[in-house]
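Presented below, as structure tokens, is a lone chain in the form predicted alone.
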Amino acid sequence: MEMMEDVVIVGAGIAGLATAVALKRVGVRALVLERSEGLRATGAALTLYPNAWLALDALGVSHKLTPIYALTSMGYVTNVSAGDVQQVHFRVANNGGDGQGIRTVHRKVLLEALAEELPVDSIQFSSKLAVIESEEQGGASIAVIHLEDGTTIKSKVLIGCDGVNSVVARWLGLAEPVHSGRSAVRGLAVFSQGHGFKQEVHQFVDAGKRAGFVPLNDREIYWFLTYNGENMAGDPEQIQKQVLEKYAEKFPSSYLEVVRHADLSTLTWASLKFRQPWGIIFGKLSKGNVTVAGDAMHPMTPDLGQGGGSSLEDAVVVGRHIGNSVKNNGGLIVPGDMAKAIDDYVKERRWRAAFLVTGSYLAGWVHLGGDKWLVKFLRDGIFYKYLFGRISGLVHKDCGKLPAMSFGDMDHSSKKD
């Protein structure tokens, strides 16, 4: 079976679902191809500061979150070792919304708030991508998408949303992430009584370790922990008594209680992974009409807390150029335009994904640097007490809104040529 698409975005995932979102309201509609039966949740939870909440109200999302998760303004940081407490106050974006500060919300219920945005025959499961190739039409590249049912698509515009092991990635020449030499483990809490806890971050670190909590609602709570290393083998409940025998034994009561609670369907572990700087700066982020986004073009370590971010921001920039190009060519998607518009996105994108996957890889040795002196002044001393706080001023970026489109460009965008 062949079929022709104005856009194909591959992978489900914040940054697919975003993307196609994005493109619905510039009036183009794309087709999200995902290799698995149903929407992923892997990672139970994310923490989403402003810059993700300013792409959320550019995709007319956020509100549908904002009532549900409540903002969280203050933290503390425990030294295990030493005893030692910081408190710590985040800072707020002052340039208007009370969504504009960091929440931690459900993955599943981000995705389903960005899916419930789409016509229901916009996400077609159970697509596995086999190859990629290129054709010329018109004078035109147009990308040619091969599933392995045997199906063939093509478009005039591919998006790899694919996440660290990106097809699209790899296609387009890009470098294999590379590991961090962390890992993670993350999971939510339940406590069907309720929990107690006020919503404040809960950190903790160790030589080479750190983990946290932060509550979702009364009864659920998000709890993560990275350390230095790999190989924690095993099933959900194995997973969870190394990290209470193992390596959160001399942790407060408070955090191994949070994990004693642990829903086992939610606990995952992960090898941490990256894509080196200068592969983002140097590499081949597109190829004419076909380009990257989320972690297919930019995987970080979660130090900054940028994953779920960026990849927000990354749908609506790449929305905007191509709803740019829609708009200035009479609501019609042009192949020979499309190119310069990836080409824009890209243009846009590339340092400030240099600088998110540098930052977080960064905040991440401070983390986890261990005991030695200078690794101590610079965490305790320096980072928590000055830097910590101010983290999402730092990585705040106001990714700008999308395009208005007329009725009449929104009814042309799907024509082809």
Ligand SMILES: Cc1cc2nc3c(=O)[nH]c(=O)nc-3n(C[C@H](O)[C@H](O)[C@H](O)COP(=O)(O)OP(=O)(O)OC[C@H]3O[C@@H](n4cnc5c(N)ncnc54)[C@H](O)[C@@H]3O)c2cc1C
Second form
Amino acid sequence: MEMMEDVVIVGAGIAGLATAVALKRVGVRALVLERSEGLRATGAALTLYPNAWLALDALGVSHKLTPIYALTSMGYVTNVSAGDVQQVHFRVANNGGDGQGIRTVHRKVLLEALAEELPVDSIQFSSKLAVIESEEQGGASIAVIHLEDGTTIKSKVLIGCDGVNSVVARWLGLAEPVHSGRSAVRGLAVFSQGHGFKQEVHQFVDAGKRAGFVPLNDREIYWFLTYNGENMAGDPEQIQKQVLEKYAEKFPSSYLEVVRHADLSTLTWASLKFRQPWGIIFGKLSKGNVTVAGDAMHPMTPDLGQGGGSSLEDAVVVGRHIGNSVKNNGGLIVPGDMAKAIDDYVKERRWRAAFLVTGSYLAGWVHLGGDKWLVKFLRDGIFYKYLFGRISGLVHKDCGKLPAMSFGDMDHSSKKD
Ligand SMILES: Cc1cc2nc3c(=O)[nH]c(=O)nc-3n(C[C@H](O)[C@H](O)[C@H](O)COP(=O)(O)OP(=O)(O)OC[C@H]3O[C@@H](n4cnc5c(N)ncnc54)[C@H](O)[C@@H]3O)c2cc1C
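I've shown you the form predicted alone. Could you give me the structure of the form predicted in complex with the ligand?
Full assembly next; the chain just shown is listed first.
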């Protein structure tokens, strides 16, 4: 079977669904191919910073989430060995707006909020991309996408949102992501009678470890542990036991109590990978009408909580460039013009992605580095003095809006070549 599409997006994670929503807003229908049988919400929850909320505003989705999830405006960081506690106030973005603080949301709810904006038949599950080729048609390149089940789809544009082990990134020739030497455990804790914590984030740092928790609502708490090391074998029950008895043994009782209430069905362990920043700065992030977004472009360690937020930014930016092209071409996807739109998207995202990957890695390094004199000097003398302000400023970025389209622009993008 062979099909022809305007835009194919591989992966129905945050990046893929958000990109499909952005394209829908500019009148472009995209087919989303997802290898799983349904939406995957691995990791249970994630924290979205002002940049993510600005992107969700641009996508027209934030209003569905802000009434359900409260703003977190205060946090505490406990140095477990020294016993001191620092209070942190989170600022709201300068340009105002209700949603632009920090909120932690269920991944499933975010994915569903995005997916329900799309036409029912636009996400095709159990569809695993196996091989990509490209061919020339009328002087422009067309992506030829082969699925594992033997289906072939031709598309004027291919956007790989297929995560850290992206097939599309490999096809582009991007350097493989590397192991950071760090891992993370995360999940939800459920208190059927209510947990009694305020809407504040609590973090605990110790040599080689950083842990924390933040309420999602009155009964559920999202908790995590990141640590230096790449082994934590076993089923969720064994992982919970190791967190309690080995990694967080000396952590305050509040954290241990949260972990004891873990809903084991949500508990996951992951070894953390990232793409080296020079692989993003010098790498081929696009080839003709093929590009990548989200973790497929810029896998990063989770130390700034920016992987999901920057995926949402990618979606708005690629939607804007494709939308402008469609607008300039009377509502049509013109393959010859798409390469330029994709190239403009890559230009806009390349340095930001590289900064986020670097900032995340450095933030993790100083937090997990411990109290050796060199680490202390680099952390207190250099990182906090000169870099921290710039790095934390990254989470306030406004990726901009999607172009306003008239009905005329939106009528026929998928009807003609
Ligand atoms: C421990 C941890 C904590 C984090 N915390 C935060 C946080 O607080 N805030 C934040 O913003 N980010 C956070 N992140 C990062 C965030 O989870 C990711 O950046 C985000 O999920 C990336 O979304 P994505 O859509 O690019 O990739 P994914 O979520 O990986 O989605 C990729 C999709 O593509 C599909 N797929 C893969 N290969 C194929 C194929 N060949 N064919 C078809 N489909 C395919 C997969 O099944 C999947 O559904 C965290 C990450 C980790 C590991």
